[in-house]
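Take a look at this single chain, the form predicted on its own, given in structure tokens.
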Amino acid sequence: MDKNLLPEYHKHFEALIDNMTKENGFKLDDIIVPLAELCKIFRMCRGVTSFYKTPEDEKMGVGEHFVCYDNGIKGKVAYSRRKVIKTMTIIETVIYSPDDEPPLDEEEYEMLDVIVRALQSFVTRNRLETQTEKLTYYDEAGYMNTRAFMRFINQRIEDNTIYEYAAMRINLHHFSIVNREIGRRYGDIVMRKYFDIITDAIGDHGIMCRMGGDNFVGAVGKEQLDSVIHLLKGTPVIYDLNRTKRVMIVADAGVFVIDESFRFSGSDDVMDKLNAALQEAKSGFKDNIVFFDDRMIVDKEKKMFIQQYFPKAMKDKDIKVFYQPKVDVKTGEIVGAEALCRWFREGVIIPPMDFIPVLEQGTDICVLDFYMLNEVCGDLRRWLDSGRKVVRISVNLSRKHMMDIDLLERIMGIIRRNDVPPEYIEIELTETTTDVEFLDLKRVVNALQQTGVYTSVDDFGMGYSSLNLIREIPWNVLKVDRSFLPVDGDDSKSIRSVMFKYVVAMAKELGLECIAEGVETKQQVDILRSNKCEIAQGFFFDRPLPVADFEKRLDAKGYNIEDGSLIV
């Protein structure tokens, strides 16, 4: 090398070593100006590092390429130096000279050489880093993971710019449904599309991040959020090639807007807010979109205290069967009652409300269905044993119980330990959501029919394909969901008043008992014997009453029909 370059060799190498060791990281024109001033002063016309992940990647030449330095002429290879590091990627350097350039002598081969080393660990690192950053903060399908979204907050409480921002979490409402239709490899691509168009929206402004399956988190900016907002509550996502075929999206979302009044003790703190909002969001009681507010805190204390007094309700008997009669309408007598749960605590009443949602969010539910189950047994035994007058008492199961094989063996051991005669119990169960869950109640009442036990279908109307319920599910008893019932006002050709015919007609066509609940009025139990509905259950009658009222109504002679008073 000519001894007047050494002065700039040493220059451009520092300055090169310089820009590769910030502690902030680089730029990558800072990288590039000192390499190719470099390649300058050793006569080279062309500089390529490559960067292959596996052996196989090398071999197909599916990599990724840098040209530090490319003059635009033609030459041959005058150095070149190929590295596996442990994870098996592979870096490899090729330098180029012009074809009537002389070869490099000893002493510039050397110069290149330790050039090209720091080069290749500069890379490898930079590589590992950007390996790290991808297994820590990236999930195994391309998206950003949980640990993003608390970095992404925790910096911005870091740098006090996070009351510019609303959080939210968001599920894809019923988005197994989606799969099922379309094909589960045309929802992953549905679900990519539908996330990048929600990231689009967000733009630099924040932050959207999978927290697994159709469950996401992310960060808002504040003048961002309605345009969020307007996409979450609906958006047809296209997915084919064609531009054809496309599907409505809909997500349910908990918001938490952020303001200066809020103050951190951690990233988790606003994890809790947004659960506590989409957990609502999820109810179907509200809109899909549910902004936090500090009564969910309330809520979330009244969930823990349920959760943790439940098994000691039970135990202590604090949980009460209370019993709402069901009056045929032609005679005003009691044929049968529905059992309904209370929880007293120091006198006063939890209100169902607020206790069954929070158990049926676990297995907790099963467990108050089979106490409930026991507690009815144990009186229609008592019953039985006492002479007194004994009617089929209906008892709610849950639909948290439909996967369980063994659910039959369960209920019929209780009703075997009380001595009670099956017929004299009734299950309800509701209708289902989804076709699969279909497939496991069909199973469960196939079962029920063959001991002797009485089934019921709740809320006919409400669920999934209600016809083929009645079709293929043999059930005793169909109770007319309220909202089918007439109201008073409501004249003959009303639709509440036209479906109500058709369905108690259809089910009375069928050989199915029909029970028409919530019934509160004179023209209302009018419009259940116009319709040969034969049995109310209902205010106009009774609320739920304790054991001890209900069985003085059982040794009554039955309701006045036209006031619905109690005749002794």
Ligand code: C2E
Second form
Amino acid sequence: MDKNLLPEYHKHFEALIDNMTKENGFKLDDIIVPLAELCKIFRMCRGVTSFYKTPEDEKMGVGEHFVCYDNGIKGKVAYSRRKVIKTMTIIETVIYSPDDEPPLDEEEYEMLDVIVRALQSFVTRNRLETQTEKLTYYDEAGYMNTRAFMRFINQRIEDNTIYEYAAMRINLHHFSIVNREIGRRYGDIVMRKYFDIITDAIGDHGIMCRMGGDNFVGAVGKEQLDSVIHLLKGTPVIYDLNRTKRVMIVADAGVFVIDESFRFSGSDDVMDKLNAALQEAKSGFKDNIVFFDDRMIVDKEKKMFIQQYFPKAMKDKDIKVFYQPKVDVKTGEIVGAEALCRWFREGVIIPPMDFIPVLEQGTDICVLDFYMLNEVCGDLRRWLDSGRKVVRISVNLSRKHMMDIDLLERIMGIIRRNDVPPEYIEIELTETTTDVEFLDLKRVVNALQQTGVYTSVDDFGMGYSSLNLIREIPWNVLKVDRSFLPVDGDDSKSIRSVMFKYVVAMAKELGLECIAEGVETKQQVDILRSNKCEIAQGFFFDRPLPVADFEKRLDAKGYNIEDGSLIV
Ligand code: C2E
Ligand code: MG
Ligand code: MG
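Give me the form predicted together with the ligand now, not the form predicted on its own.
Let's see the whole complex now, leading with the same chain.
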């Protein structure tokens, strides 16, 4: 090489190395310019670096080609270097010189070799980064994934533009049916096309990523939100070349419009909100697009609190049995009581309706019910031992128990262990919703009948009451739900009055004992009497009482029917 060119060579080589090793990324031009200058210094006419992911790709010539210099002359190969790296990716650089140029001398060759080695290691590192980016932020089908969504959110939080977006979680409606009807292959095409329709509507103002299956999560510019929601409500997707086949895709979505009041508190923050909203959207009770509202998190937190603290509450006996008397409306005598649970937490009572539905989502409800039965049996034994007047106590049993094939054994085990005569126990069960449940219920009640334990239908008339329920299952007691009990001011022809009359008459006809729940007034007691419904349970006589107060009721003579007061 001409000695005069050496300073030029050093200048461009340094620039190249500097630009390739910049910490905060590089610009392609900053690399191409010195490379081109170097090619000129070495009298080359063209330089190409190729990158193949696998040896097979190389064989088939499928790869990426990076031309760093090309002055238009074809030339012959003057230098080439092929390198296989550990991941089996292949990188090859070929440099051409014009036919009329003398070949590289030894020193030149070495110098060029150093440049190419540097370039190759730069390209591999860079390709690997892109590759890693691909593996990190894309799923196997080429959709961006949840990590890409989180990165998007974090970046917007950093540059303070997060408030320009609404985040959303989407679940395609019945996509498994679409797959079944048009086949998996077309299903994939439909999903991709649908995804493209949505991302087109989002444009540069957001991101849409796949979480797996037919679940997507994304962020949409607030200005694009309406049009995206419109698409979610129903979009026809054409999926064949002749454009004759199409399916309608509808999605459920939870949307969280990010406003100025939003304070980001962790990476799951947005996701939690979206999940809560989507869950409601999917419930089928409401619109298929649900906007997040703070109440949803309160509900969720409450639920988590209950699930978390329930075992400890059981252990510490923070859940107590309260007893609500059942009263004979002719004599005012206490003829029974219902055991109802109360959770005491830091001096406050958590009512059953706040935690029973949560416990019913899992199996904790069974733990509670057996605990209640055991406490009741313990109290009964104590009363019997002290020679008190004892009445039958009913215990609520969740429908969750019906699947338990050992249920009967468990109930009887508790009763036996406490040495309580079975006729002092009544099990309250609510109506069923499905045929399968109906059969389970029938099996359980039949079995209980054999043991001498009483059974009652609770809340009759509240749910999907069917006459079969009382005709085919051998209950002892029918508890008429509060919603059937006429209220003060109802005339005798009101629907409630008529229904009440017939439900009671039917119960009597079938030989069932009949109790009305929720009796709050003297007038209601009178209605019970005139309809021959012999037992009342309700605030008119007493609310559910702590055990000590209830014991006072047991020791008393009964209630005054006129005003509900206790006669001691
Ligand atoms: P339920 O079995 O129908 O119990 C009757 C509910 O009506 C009780 O509510 C009682 O306090 C309320 N009540 C009684 N008289 C009146 C009245 O005159 N007016 C009004 N407005 N309400 C009255 P509570 O104790 O809040 O219990 C609610 C529900 O929670 C119960 O309904 C039952 O389904 C469930 N539950 C309570 N304890 C247990 C339990 O230990 N296990 C199970 N599985 N469920 C339970
Ligand atoms: Mg009940
Ligand atoms: Mg009830």
